[in-house]
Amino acid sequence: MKRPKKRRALITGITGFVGSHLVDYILANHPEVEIYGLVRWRSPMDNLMHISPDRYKLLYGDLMDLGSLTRMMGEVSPEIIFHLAAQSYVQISFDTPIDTLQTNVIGTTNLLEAIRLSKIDPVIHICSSSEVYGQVREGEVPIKEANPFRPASPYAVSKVAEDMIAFQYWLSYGIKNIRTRMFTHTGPRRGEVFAESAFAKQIALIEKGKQEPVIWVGNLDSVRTFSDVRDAVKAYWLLVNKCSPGEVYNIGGNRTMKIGEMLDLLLDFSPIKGKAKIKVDPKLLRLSDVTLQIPDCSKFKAETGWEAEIPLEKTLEDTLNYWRKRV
């Protein structure tokens, strides 16, 4: 009796924050799936070190190299593609706008072209961003998928373009992609340039006497809706298995607060609370900021039944413990 053929999932950005957690989720919940990951020769492997390398396969290529992507599609013929690779740091996009646009827009277009040229028929998750909405008006909260785009950074502009080129490939070629606009998600392995992780790293350094008792911050008055990355990757799996190609979905957590309130929660897990000063670093303030991000996720929840389950307190404590081991 023949064994059933395993489904093949390809993850771009497999070595990143979300990509590595997606590998964890698939291995734990869907062992019948073969996992492939797109990497560059210089991709850091830290986020995958806890996983035996025989449980996934890395494929070397680059989003800027159409030939390498086309070859990869021919070799693997994935049924599912999670496109997570991106230049994802808003602040650095002001310093490197061209690189941000090339990576996120041209890179995504190359991926879609490789799929089209290879004549394969996968379901593709295109990871857009809540940043496409920019600074919304109070009457537009909670934010629906039909809300106008007002991108406030080169990163946000790149995500608008990525979002729209994916939609165009669905309309023109029937390439079965589904777009998400994920709101703030965090947890262990989050890059240190992002607020929650930056705060946690500084707290861990101060606890060990490796940094003066000062936590450097940006705008603490911005309002965000937080979710855990481990809830996010479960949402992404449900997306490619239950949602409709050509559609776009907001996804976000159920805890909304100011960045400063989130920092207070994080400090609750540390003996330095009340002993460290909080100071604004002008370099952490954006040239044009987005200060109100509260999503309407009813469309996604209605189609998948997904709910954010992990409390923000656990997310923050796990993030702090991650940095305590790292510093």
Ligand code: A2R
The other form holds:
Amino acid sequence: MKRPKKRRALITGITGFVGSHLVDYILANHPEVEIYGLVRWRSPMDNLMHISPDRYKLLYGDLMDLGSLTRMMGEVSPEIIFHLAAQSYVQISFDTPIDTLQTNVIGTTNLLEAIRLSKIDPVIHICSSSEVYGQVREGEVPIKEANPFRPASPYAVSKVAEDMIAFQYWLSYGIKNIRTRMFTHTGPRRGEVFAESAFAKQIALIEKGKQEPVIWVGNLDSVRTFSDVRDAVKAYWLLVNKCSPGEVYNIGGNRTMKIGEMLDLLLDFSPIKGKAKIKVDPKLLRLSDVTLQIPDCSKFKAETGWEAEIPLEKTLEDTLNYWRKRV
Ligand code: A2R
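Now show the form predicted in complex with this ligand, given that the preceding structure was the form predicted alone.
Let us now look at the entire complex, which starts with that chain.
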């Protein structure tokens, strides 16, 4: 009897925070899928170390190198592509706006061109961002997909362009992509520059006496809606299997609070609570901040049945435990 062909999924950004959790999710829930990942030759492999290397296949390339992407499409001919690779850090985009635009806009265009030129017909997840909405006004929350874009960083501008070029490739060439604008998602393995990880790392260092008892913070008054990265990758899987090309979806969690309240929750898991000082580091303040990131995810939930399930307390405790093992 002929065996059914395995589905092939290509993940760009497989070595990153979200990409590595997506590998965990697919292996645990859809072991019939063959996983391929785009890596650069110097990509740190730490986030994949816990997974046996025979469970996925890595291919060398770079978003800036169209030839490498075109070759990859020919080699893998994926049915699904999760495009997660990016310059993902808002704050650094003020220092490196050109690199941010090149990676996120030109890099995404290279990927779309490679797909178009290879004449393959995958479903592509395009990872835009809630940052596209930028400086949202009070009367506009919760934010719907039709909200105006007021991007407040080079990163946000790059994600507006990534979002729009993908939409144009659908309109003009029928390249089947679906865009997400994910709100804050966090958990173990998130880059240490992001607030939750930065706080957790400092708490772990202070617990071990490796940092003076001061937690350095940015703007504690920004409002964010938090979700767990493990809920986020489940949403991405449902997206490519249930949603329609050309569409765009807000996705986010249910817990909305100020960054300062999140820090307070995180400290609940540590004996240093009440003993460490909290000080603002001006370098961590954005030149123009976004402060009202509250999503309306009803469109995505209605089409997929997705709900954020992991409580923020678990997310934060797991993140702190992750850093306790690493510092
Ligand atoms: O820097 P590397 O070699 O470790 O790879 C990163 C990859 N990446 C690239 N891959 C190929 N060509 C490039 N020119 C290139 N530049 C960056 O993107 C890494 O594997 C990934 C970024 O990982 P993280 O910084 O941990 O991002 P995260 O949080 O996983 O974000 C996933 C998506 C992105 O589109 C964000 O903008 C969005 O979620 O929030």
